[in-house]
Each structure stands twice: as structure tokens, then as C-alpha cells.
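Presented as C-alpha cells, the chain that follows is alone, the form predicted alone.
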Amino acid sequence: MLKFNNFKSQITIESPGRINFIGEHTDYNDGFVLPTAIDKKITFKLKYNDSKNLCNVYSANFKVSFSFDLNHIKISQNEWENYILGVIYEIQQLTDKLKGFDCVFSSDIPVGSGISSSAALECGLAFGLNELFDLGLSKRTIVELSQRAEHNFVGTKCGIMDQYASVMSKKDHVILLDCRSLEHEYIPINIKPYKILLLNTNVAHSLATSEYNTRREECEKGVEIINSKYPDVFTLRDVDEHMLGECIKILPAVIYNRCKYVIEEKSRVLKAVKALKENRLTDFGQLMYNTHEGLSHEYQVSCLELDFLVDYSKSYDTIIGSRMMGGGFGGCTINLIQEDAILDFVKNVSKAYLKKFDIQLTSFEANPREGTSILKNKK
């Protein structure tokens, strides 16, 4: 095994985490997301090694590495090894310009907090790899590389979000995403006097890779139940308020409640975009709000903890918006609060907080950023 101490690098590049704002759980039903690229971020040292075939990788966070021939990628035991091997595997489906490489990684994203360390590991390995052997793939070829990636060696089945922000945002703008087409808009986010707060529940509850993809399942059920009185509708893209209202009796009641969640939550994300580019600030939150309701009863994939984070939010005047983000189970909330009342409201919440559940609460403000980028190229 190779020794990773002064260890120098021949590419370096960040891959940030992400937050999304609005639009949860529908990037898997082609909706629409509104996500950016955060100061989290992963940084990746790379250089060739000597050899054709062996590659060497090492968290500088867990202190742990392994090793591996490009001739036998396979799935492995060790679910963090996957993330690295299924990027691999994905590359070498599209070029044979792989070769024996070092990389050493570290993060300062916060693990289980639902800001997608996941998406960022996958995307940075694999821009990273892009660039040290010219390989020639495109920023989206990377994207969806990537989202194949965790498909197929690590198991959650998710949509295209989490990488697609990873690598394609823009500083200070957040992304319009429509999750069909792949198509983006690039909207300036301006939400002075507010900053972005994330309280981090700091559970990870055991459930959030099983039920996310049960929760696929169930939307593909309600489709193939709708498509059977309305033969054009592929995806919940294509189904409005009027058409769930023609099949309720048809439709499972948690099928239903399913459906009902995502078609409203597309609608929401729309309204969003459309209060932020017109600066009404307060109806955007009460549109993060009413997602989060959505997910807690008719989604069902919030939990307690998630729940009285948000609660606790509403009785602050200086908090216009507040909901869970990511998978669900455990993770962070999102909220827009003013900046002079986030010392106060940190305290006094995490009070409550480790009164409530025995947990320290962890917070931190995350500011929008650029995608993965190059912080020094080879020479």
C-alpha cells in the first residue's frame, strides 16, 4: 500500500456539496429542482503512478485506503469503496484511457447532514480523473457517470439532482433544473438581509436508503395505475391536480398521498422561482413551508427530530422559511433567517433541541458557490 504522507499531487479540484431550496424528491419523477453548490466541499489531490493497472485512494478523514486493479472492479463489502469503484466502472464504459493513479481526499461536508458528500466524492473522482488523463468527457457525460455510478455499485436508485449541482453550479445563482430535459436556467439569488442556516439533526436513521427507494416504487405504481385511464402519462411530469383527482379510487390511499406530493411540489418549485426573481422573499419561504408539510404527512419521510426543527422556526419572525432537505429520516433543515438573529437563535434552539432528544444539534450558514473546479492543474 502506498504511503500517503507528503503526498504531492499533480491535479487538485473541489467538488462541493449542495443544498436544494425547493423540489424534493421530484427529480426522479422529471419535476423540477432548484439546487446550488455550496462552500462544503471535498478536495482531491490526484497524480499517475508507475503502473498500468493499480490505483491507490485514501481518506485523509477516516484515515483508511485501499487498493485496486482497473482489470477487476467489482462491487466491494466496504460502502464508502463503492462510491470510488462505481465512478471507475462508469468511466471505463465509456473510455480505455484509465490507468494507474493516487488519490488522497478530504472533506469538510458534513457526513449524514443531507447536503450529498455522495454526489460530491462521485463527481470530483470523476472530473478529477477527466481531467489528469484528458479523457475528453463533458461536464453533463460527468453528471450522469456519476448518478450510474450510485445506481449501480452503491444501490440508491436517485435522481440526477445531486450531481448535476455538484458540478454545474454558478456563484451566487441557483439552478432551475428540469429534470426531463436536463435543461437549466441560472437564477441570481439575492436574499439579503437573510442568510442560509442549516441545522444538522445529526441522526441518521437507518431507514433513508430502503424507504428512498421504496418511495420510487411507489411513484412508478401511481404511474402505471394513471396511465391505465390516461395512456399518455410516462412519469408524474405528466399528470396535473385535475387528473390525480380522476383516479382517486383507483389510486392506493398512500399511492395517492404519494402521487399528490410530487404533482403539488411541482407546482411549487415554479412559484418559487418565480417569487425569487420578483424578490417577495416571504412567499418563497412560505413555499419551503408548505414542502415540508408535504413531506412529513403525504410523503411521509421526515421524522421527529426534522419535525420540531421546523416547528420550533415558525415561532421566530425572523425566519421566513424552514423545511427538510434531502433524502429524509435524519439530515439537515434549510432556513432562511435573518443574519443579526442567527447567534440567538442557534442557542436557543439547540437548547430546546438537547432537551428534546438528548442530541447536540450542529449548525452551520452555507453560501452558494461554482460546481467542481480545477485548484491546480498538472504540469
The other form holds:
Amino acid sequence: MLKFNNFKSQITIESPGRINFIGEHTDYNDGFVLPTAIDKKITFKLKYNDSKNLCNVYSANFKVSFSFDLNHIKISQNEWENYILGVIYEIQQLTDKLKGFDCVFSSDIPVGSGISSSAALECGLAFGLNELFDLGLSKRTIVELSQRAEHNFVGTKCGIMDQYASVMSKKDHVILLDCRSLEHEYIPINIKPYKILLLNTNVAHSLATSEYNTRREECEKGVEIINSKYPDVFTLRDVDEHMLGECIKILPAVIYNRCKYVIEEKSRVLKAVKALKENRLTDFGQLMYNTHEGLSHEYQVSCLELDFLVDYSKSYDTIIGSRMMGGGFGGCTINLIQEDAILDFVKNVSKAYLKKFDIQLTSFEANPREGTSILKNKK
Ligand code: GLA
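I would like to compare: after the form predicted alone, may I see the structure of the form predicted together with ligand GLA?
Complete assembly follows, chain above in first position.
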């Protein structure tokens, strides 16, 4: 059995999770997002094992390992294995340079918390194998193949945000990513005297994957209907509020609401970026609250636990913004809070949350950091 601690790696990689300030469920609609990698990560250790096709992978957190043959990559019954197998499969579509390897990894990213342990797993492995076998893949290719792995092997039709943020982030900056062109701008994140506090509901409602894919389909349906009136519309990026208003009669109410949220969120991100650049942090935070309203009522991807935490934050003057983060149906809220108010707030909100749901809340401060990095490389 492989072990993490005494593993003699040739390559060691750190692959971070991410937060997103604003721009939720916009990536697969060709909109904008504002994420960054944070100081929670998966550490990968990799080495050749001198075999041609045999690979061994060990998860230190779950204390499980599995082995596979590079010539027989297929979807597994064990979901976590598919993140690995999907990456291998997608790499093999691009190159035949992979050979047998051993890999161990250990994570401090809470699973199911909406800070993208999945993308960190996919991208970290792809990044590490790229270095180990000199595959010559660009960072952009690593991002895209990791996204395809999640689509084809895991079955979540995710957008590009998580993988992009995990690989491309820059320390102390956020990325304004245009998910249509994949052009990005790094924006310094100076939010003093505020800190980024994540509250983990510690629930992951089982709806997450199925409802995620349903939202995507609902947006596509909306586009199809709007396109019958505006033939130049191919994604919700092409639709503005006026055009949506003109289609209100031909769109089913649910689809209309989904589209309305996405179209508003698209411009909300740009407003938030302007506010951030002009150091109008209270306006920035208010836009986060507005996003939560839309996600909860129009896009309907929130849940009681997340709504409770966001509502609770509203009674604190020291908190300027709060919202659910990521795909939804559980996971974390992201909060902008004055540093000296954190202790008191966490104590009170944890108590109230426990009383209401009988669930222990967990919390941690998130600090923006650079994307995937190499801790040790081959000599
Ligand atoms: C998940 C997906 C992302 C994105 C968010 C919602 O994290 O992986 O691509 O769609 O949900 O913004």
C-alpha cells in the first residue's frame, strides 16, 4: 500500500481550491466570474514506477488506493476514482506519452463545501503528470482537459470557472474571467479592514449534480426560445434585459426566472469589479447580497441552511456582503467581515445554526493565493 508521508516523490504539486466573489452560474452561460485560488489545497506527490502501463493512486484522507492499466481506462463505480480516470482519459486523447506512475495525495479542502476540491483534484493531477512526463501541455489545455474529465467521467456538466481559478490565479488578486473568450484580467484584492470568512453549512444536498445539470438545460431552453425571436442569440451572454422583457410571453415562468437571474448577474459582476477598483467595498458587498437573492429566489439553487446564514449576517454592521458560493444546495457562504468582529460573529452564528438545524457549523478565513504550484521538481 502506498503511503503519503514516506513517499519519495519526483514531483510535488500544490493544487488549490477556489472562492468566487461574484458571478455564480454564469460561466456556462458565457458570462463573467470573479474567483481566485485560496490557501486550501491538495498536495500531490508523483513518481515513475518503471512499469509501462500500471498506475497506483492513494488518497491519504480516505486511506484508500486503487490501481489501473493505462490501456483500459473506463468509468468506475467509485465516484472519486472518476476524477482521476477522467483526467487520464483526456490526457490520452492528446498524447501517448503517459507511462506507469505512482501518485499519493492529501487534501485540506473540505469536500462538498463548494470550494472546488474536484477541480483541485483534476487540475493538480493533470499538472503533475504534465511535469513528470514532459507532456508539453499548456496551462490552458490543463484547465480545459480537466473540465472535460468532469463532464465525461463524473457527469457534472460544469463550467470552466473552478479549473481556471485553480490553475491560473495570482497571489493577492482576483481573476475577472470572460468565460466566452477566456480572456482574463487580474485585479488586486485590497479589502482591508475586511476579511473573507467562509461558513460551511456542512450539508451537501444530494440534488447538487442533477439540479446543476437541469439549470444548464433550462438556460439552453431559454436561449432556444429567445433565439426564435432574436436569431443572433446563441447564449445568454447575447441577451440583455430589454430583449428578455420582449420574450416574457413566450418563455415559461421558470425559464424566464432562470434567464433573468443570469442576465442580471452578468452585469452585476461588472458593476462589482468597478466598485472594487474604486474601493467602494460596501457597494461591492451589497452586490453579493443581491446575487444571493437571485440565486435563492430566481435560480433556486440555495437551501434553508444557506439562506439562514446569509439572513443572519444582515444583522451585523461589521459584515458588508454575504452569499452562497458555488453550485449550491449546501457548501459555504462567503462573507466580507471586519477582522475584529470575526470571533464574536462566528460564536453567535454557530450557536444559532446549531439550535436551528442541529448541525455544527465550521468556519475558516480564506486568503487569496496563486494557482497550482510546483513544490519539488525533477532534477
Ligand atoms: C460549480 C461549477 C462551476 C460553476 C459554479 C456555479 O462550482 O463547477 O463551473 O458553474 O458551480 O457558479
